[in-house]
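The chain below stands alone, shown as structure tokens; this is the form predicted alone.
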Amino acid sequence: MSKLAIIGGSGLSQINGLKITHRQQLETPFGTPSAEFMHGNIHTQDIIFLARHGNPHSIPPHKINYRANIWGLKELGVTDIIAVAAVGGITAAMAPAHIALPDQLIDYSYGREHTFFADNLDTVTHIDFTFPYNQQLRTGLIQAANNANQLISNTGTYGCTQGPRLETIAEIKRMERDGCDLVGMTGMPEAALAQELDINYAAIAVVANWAAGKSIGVISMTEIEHHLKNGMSNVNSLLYSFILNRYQT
């Protein structure tokens, strides 16, 4: 039976019509989650929600304990996860408030608990990261922005640096060239832990400002917090619409 997990990031502390149950905190062998988990249920539909930055928004991105964040959803029984994420946009499509659905990424953060096979292994571990965002679940987001009539970009690379710090116009040149149309810094190594546990997962990118160079001036947080909130109220809408149409029984 599927299980579902939303990980909130910036501007994502609730999701609309989901009614909260109870809170739970974990314990896990790496440590403790950003937050408590609070489960909940839209209409027949468990959720798990997590905040990603903490509750408060408190903890940075290089910071985030990925691995007990990924462990403990796991432990919950959680099957699939959507990772909801505040963004810049690079190419032309991905414009301040805008979705996108990514189907590729590229990693350029460092330093971080990246692996849960890093040690006491029997043999070395690899992972097929081919395709790093589960398609069942993208085509299901797909169609559940069809269904809401939004406007959404179905495709697009994301490039995860490491923060917190935003990128230089240089940065984001070398990223373009790349092939990046977004730039966030809490892709990874969420998505890979995730597929280490064998769960599907689907990242919801939603573009807070053009990122450096790519506007006239500088990036302030006056015009990020305005994006986002256009933004969310669509990822609302959205994640709604996915719940009911793939989870209601």
Given for the second form:
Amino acid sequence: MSKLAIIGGSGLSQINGLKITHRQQLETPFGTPSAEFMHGNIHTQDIIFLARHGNPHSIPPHKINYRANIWGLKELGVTDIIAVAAVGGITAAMAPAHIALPDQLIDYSYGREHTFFADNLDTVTHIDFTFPYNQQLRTGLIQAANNANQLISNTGTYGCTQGPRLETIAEIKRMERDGCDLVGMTGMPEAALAQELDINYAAIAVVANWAAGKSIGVISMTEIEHHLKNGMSNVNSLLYSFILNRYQT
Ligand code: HPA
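With the form predicted alone already on screen, would you show the form predicted in complex with ligand HPA?
Then the entire complex follows, led off by the chain already shown.
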């Protein structure tokens, strides 16, 4: 049986229609997760929600204990994760407030605890990571967007930077040459850790701003908050439609 978790990022601290039934604190062999796991339901579908940056929103991207978060979800029996993340838009379609479902990624982050396969191993383990995002979940999200008449991008390459600072113009130019459409700070190692534990993982990226150099002037936090607010209300509708389609019997 499948069990869904949603990891919420900046701007998504709650989900419309999610009735919280209880909260659960968990310790893992890899430390403490970002926040209590919130158990709840949308209609009859049980869902677990985790606030990636903590509750209140206080853990920066490079300090998130990604291993504890993913391990905790696995312990709770989660089979599917939809990860929501704010991003900067690099290529033309990725305008502020737009939603994209990345299908590829490039990891530019460093110094993060990025694998469960580090210590006390019987054998060296390499996971396949050809497809970092689960195609079935992505197809479900694409269908949900179609049903809800939402215009989204069905593909895109996500570049994960270290943060917490935003990028320079030269860094964004390089990422664009590399093939990135979107830039964010939390996509890795989250996606790889989920794959290591055999959890289906897909991401909904919400564009908060044009990436550095893609609009005139500097990037303001006010601008980011404004676009995130609009984008996240669309994410909420998308999630709602996705859950009804996929998990309702
Ligand atoms: N860069 C990296 N991460 C982000 C951005 C950005 O421009 N906007 C939102 N998250």
